[in-house]
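To begin, one chain is listed below as structure tokens, in the form predicted on its own.
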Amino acid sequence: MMIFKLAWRNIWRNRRRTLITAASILFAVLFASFMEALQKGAWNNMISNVVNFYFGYVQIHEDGYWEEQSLEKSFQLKDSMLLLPEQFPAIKAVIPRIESFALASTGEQTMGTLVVGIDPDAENQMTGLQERLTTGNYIEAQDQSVLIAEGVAENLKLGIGDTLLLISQGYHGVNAAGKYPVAGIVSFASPELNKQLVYLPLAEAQWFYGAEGMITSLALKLDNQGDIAPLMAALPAHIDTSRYEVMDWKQMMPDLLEAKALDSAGNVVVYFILYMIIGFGILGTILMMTKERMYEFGILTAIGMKRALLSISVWLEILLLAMLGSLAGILVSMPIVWYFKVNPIRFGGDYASTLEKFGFEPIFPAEFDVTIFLMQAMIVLILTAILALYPIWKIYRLKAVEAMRD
């Protein structure tokens, strides 16, 4: 206690360096935290709008959907599997759908495009489908109309009330046609969702595919992630496994973690440049100190104190100093990243273009996270000790005699 008492008052016997030494740890804490935090909410952003707003966090296919994806992979939809949120209280609703891609045109506009039929109601529930209308209306069960996608609209140049024909190959090969008018515009926030997307009610498009009863997945609405895992192991004792195939988002979209994990490890080469900076600037703040104490620690040692108790208080110095450092980083650090995160950075041009081209929406807010701050703090406080380690190693080779001359 007595050696923690004599480190605290020698901090502050020399309040500039102090000072100096807790800033460059503040910033240090600062822009690690920050760095992390812009990059784990971009990902998020990212995963929330691909995942969470379409394909749900956990889908029943038949068994080889997610390989083929074919309308010939089609399942009836039974009233058994519309009644899992009874079972399972984690589901808190089911979306059936039935999915294939279709020649749409318009004039002599024409694009390829995924059409989706829905349920409005229970898709609206877990994608808030209604909500991301920009012009036009939402569809009714009964409707025979189309919601288009706002990169759809753009490229074949539609508009409310324009009539859209759709051309595919339906159910066991039969011809499938129609022509429909555009209800409604929609707009997502991932650029690929937004380029190819045309919605059905899920009655029309069973017709339209010559598929009546049947749908190709039926998506799980999940409020928390942490119910993934716990449903994915329950589910099959009341899902035909030989029939059916569960999976998570991660089963269905492995590309999009594999992204994920590339650019993690391409940020452990920012990270090291970053500690780097970070170390070297809290070395000079240390090799400073060391420098101006050299005539006091000749001295101590001259009277008697031992180089393991001096060693032991000044390492505790810079402790104590590395502890208001990282706690005033954490301090200063949560109010900006929570701007960051109510205010997202949002880029434009061609910076913007490229994002979209990978999938990015070009919006990057940043994750307030707790865990971020105080994982930044620790691992600056380790980096800190370990450089502490500097005076020590002085302390231990000092000669007495020659210190207090210099």
Second form
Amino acid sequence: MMIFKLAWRNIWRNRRRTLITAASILFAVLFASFMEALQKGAWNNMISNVVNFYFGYVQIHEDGYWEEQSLEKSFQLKDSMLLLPEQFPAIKAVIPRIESFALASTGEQTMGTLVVGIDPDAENQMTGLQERLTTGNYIEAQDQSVLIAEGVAENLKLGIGDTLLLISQGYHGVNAAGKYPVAGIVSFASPELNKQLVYLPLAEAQWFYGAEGMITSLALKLDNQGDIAPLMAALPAHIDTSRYEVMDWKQMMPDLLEAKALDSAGNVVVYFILYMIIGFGILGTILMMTKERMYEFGILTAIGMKRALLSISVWLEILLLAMLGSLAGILVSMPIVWYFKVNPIRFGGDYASTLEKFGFEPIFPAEFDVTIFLMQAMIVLILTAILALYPIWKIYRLKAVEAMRD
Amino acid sequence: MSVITTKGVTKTYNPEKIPVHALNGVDLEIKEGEFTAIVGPSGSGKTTLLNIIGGLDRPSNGSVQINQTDIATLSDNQLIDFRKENIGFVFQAYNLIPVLTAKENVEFVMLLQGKSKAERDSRVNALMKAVGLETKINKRPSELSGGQQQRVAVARALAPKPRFILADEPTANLDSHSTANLLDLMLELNQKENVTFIFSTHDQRVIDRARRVITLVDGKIETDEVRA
Ligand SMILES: Nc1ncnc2c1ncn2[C@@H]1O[C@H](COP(=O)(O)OP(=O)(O)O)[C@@H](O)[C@H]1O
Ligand SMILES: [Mg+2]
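Moving on from the form predicted on its own, please list the structure of the form predicted in complex with its partner chain.
The next block holds the full complex; its first chain is the one shown before.
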């Protein structure tokens, strides 16, 4: 208690120096937290776009499908799978798909496309596909027409009502061919999706691929990312994992995760420089403080204070100072980050269209994640705890007599 | 009973470079209840001697016994504890911890000793009264005059009930009035409570009040005179 009192009062001994040091820590925590929050937010936004607009957080396939991505690894959709949402409240819907590549042609022009058979209602529930319609009508389960992406329409110069010829190899190598009128055109931000997607109603697609009743994937719609882990743990008890593979988005898109990690790694350099600067500031304070206090340290050891206790007291003092700065930094960061979560930064102009070309939505909502602030505070505390070893080193080398001779 | 015994104590600073022989064989015995002044011109070795008998510095040669303990046998850590239990210090100036109040400064060593709050409170109150500063208990050192600070330092030195108190030129920074006051206080404590005081000075008015006067010249005891 006495140690704590001593440490706390010593902080306020040089009020101005304390405030300047705390303010520099505050700034570092604020800057780093804000940067991290924006970056995390941008990535999460992108991931949630990719996940929500197409993949879903979790998918079930025939074992080995993801590796091969082939119709030969399709499976019979069982009623029991359609009932999953009743067993697991976290699953809001199941979205069956059968997908493979096909050549799309108008007679004059031909291109490769990804032809996906969907349950139009279920698909719309998860990906909001209907809202992506730019012209024409959405498809219905029993229709024999297609929905094509903007890029495909442009390439093949197709409009509503025009006929599209699809040619592919179906299940077990059967010939697959079909002629479908274009019911609607959909637009995606991602150029990747935009230049190759063709949607068919599920039943029609199964017929086209010669795969009656079969699908290649069953996506699970979840509302909360937090539900993924428990679900991934619970599902194997209900699904024969020797026949099926259950994958979450991280397993399906390791590239995306890698890119995110790489981007975060870039930050490390910025943090390193930032905390170098802050570290030197703190070190300056510590050096001055130590120099001023040597006489007093001499008195304290002379009258019977052990070096260990004195060291703890001084160490605590410096750590308290750092905590003060970090705490202030967190308190200032929180409302700012919150503001930019609620009012995301939205880019316009050329930059926005560049981002859109690469499949990014040009908005940067900040991520409000307490661990971001705590992490920065931790970095400051660890850094300070290390720098605070300097006075301890001095205390252990101190000779009372010399310290008090001025 | 003797509280301090030194035999053949020498101290040489900078033995390698330019040696300074601060003490050249000091044999000394201090008994309980003494009120002893160590006098001598500047540079004669007073501070060096007090540091050595206070266990703040180690002699180059010779032995120092305090309460029958040869302090050469104590490790650095043991020596700190030994000082805490046995020796009270009053330095020339800036004795007190600036961020603590007078009361907290006096209490400090008792806290280190792990004394109970009740015991600390009663002793601190008694001591602050004894040094005539019961009304300044909650003042910080910066709010006290130099003389008052030295009185608090005396109270702090007394708090852990040490065997003796060492004071290196305790009045050097005080005016005549405060000097007289501090001496009165020390003498009173010495007479009423039998506190052993050893102090250095080169102030004649202080020397006149001492009951034993040891004169150092060039690191040697030149005279050792006990007064009636
Ligand atoms: N740490 C030291 N290093 C070198 N010389 C010292 C040191 N401390 C004291 N001295 C020298 O030792 C001699 C005695 O000093 P000191 O004990 O301080 O005398 P006094 O207290 O009587 O003035 C002086 O010549 C002084 O310069
Ligand atoms: Mg001296």
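Numbering follows the first chain given and starts at 1. Take the two forms, find the largest set of C-alpha atoms that superpose within 1.5 Å, and that set is the rigid core. Remember, it's a predicted structure, so these values are computed and weren't measured experimentally.
Student: Answer yes if the Cα of G281 shifts by 2 angstroms or more between the two forms on a rigid-core superposition, and no otherwise.
Tutor: Superposed on the core, G281 moves its C-alpha 2 Å or more between the two forms.
Student: 2 Å or more on the CA of T290 between the two forms, with the rigid core superposed, yes or no?
Tutor: T290: C-alpha displaced by 2 Å or more between the two forms.
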